[in-house]
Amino acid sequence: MIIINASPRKDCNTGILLKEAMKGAESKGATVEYVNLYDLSFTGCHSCLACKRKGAAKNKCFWQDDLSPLIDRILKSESVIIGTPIYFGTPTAQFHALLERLLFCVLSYEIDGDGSYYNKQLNVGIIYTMNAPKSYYDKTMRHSLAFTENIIKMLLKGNVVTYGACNTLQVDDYSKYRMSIFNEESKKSHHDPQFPMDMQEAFKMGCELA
């Protein structure tokens, strides 16, 4: 299994939940590789179309940077869990860049086929963390995020499971920041009982996908 942290704040909410997912996977005997995506040097898809050239290896990104070897390892895995915070209603830029590269190299434009060169099944878990309340996530964001989730499921042919950790703490001490629209006491009163439950759900995801 590969676990990928697509947060720039490697040890905050997303990282904490991914580490719980890793514990869950390891409890089932899985060997886990943990990757901080922001430690790698890469961009999104360059549209070089090298992966679509006749005679080129399928399911391979040929761009020479830190991401291409990770894509190779992902496509050889049985499962992957990706964690990302939500910024302005969408996952991080690095999350999107990873998916551009990963999904485009398995996408088939050939008339005879099902639209994907990938002939295995890769099960994918996605953990979202966000400042937004759960009501907003359920009513609005689930629908918009499902579009990408469905593309992942179609091209990688496995199950896609998701979990949203909502109304998370952004900082330890709100008084040090110009963030007065947030009530720290209210945020912490939600966080203290809820985040341990989020951790349990992340652990369960790791167990299920191991």
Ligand SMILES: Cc1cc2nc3c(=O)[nH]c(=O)nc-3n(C[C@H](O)[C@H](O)[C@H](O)COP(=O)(O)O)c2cc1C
Given for the second form:
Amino acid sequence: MIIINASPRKDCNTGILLKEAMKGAESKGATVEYVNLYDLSFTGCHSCLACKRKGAAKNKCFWQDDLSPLIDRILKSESVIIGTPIYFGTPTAQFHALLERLLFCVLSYEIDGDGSYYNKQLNVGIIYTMNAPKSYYDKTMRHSLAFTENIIKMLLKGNVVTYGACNTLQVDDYSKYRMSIFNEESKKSHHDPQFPMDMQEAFKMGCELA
Ligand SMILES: Cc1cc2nc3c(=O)[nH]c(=O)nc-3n(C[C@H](O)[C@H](O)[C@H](O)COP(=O)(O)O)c2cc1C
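Given the form predicted on its own, state the structure of the form predicted together with the ligand.
Let's see the whole complex now, leading with the same chain.
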């Protein structure tokens, strides 16, 4: 299994939950590679179309940077868990860049076939973390996030399971920041019982995908 942190903050909300997912997967005997995506130097798809050239290997991104070897390893593995904060209503830029590259190199533009060269099933877990309350995540965000989740399902042919950790703590001490729309006391009174439950859910996701 590969676990990918698509948050620039390695050990904050997303990273903590992903480490729980890793513990869950390891408790089931899985070998886990943990990657901090923001440590890698890469961009989104350059549309070089090398992956669509006649005679070129399929399911391979040919762009030479830090991401292509990770894409090779993802496509060889059985499952992947990606964690991302929500930035302006969507996953982070690096999350999107990874998906552009990963999904485009398995996408088939050929008339025969089912639109994907990938002939295994990759099960994908996605952990979202966000300021938004759960009610907003459930009513609005899940619907918009499902668009990308469905493309992942279609092209990588496995299950996609998701978990949203809502109303996270963005900083430890709100009094030090110009963030007066947030009430630290109410944030913390939500966080203190909720975040341990989010950690349990992440652990369970790791177990299920192992
Ligand atoms: C650039 C930026 C944009 C954000 N946009 C949103 C947003 O649209 N909705 C939301 O609920 N939270 C938003 N947040 C808050 C983060 O999603 C939230 O704090 C998240 O848990 C951070 O994850 P981390 O602790 O792993 O960095 C934003 C944070 C940043 C830095």
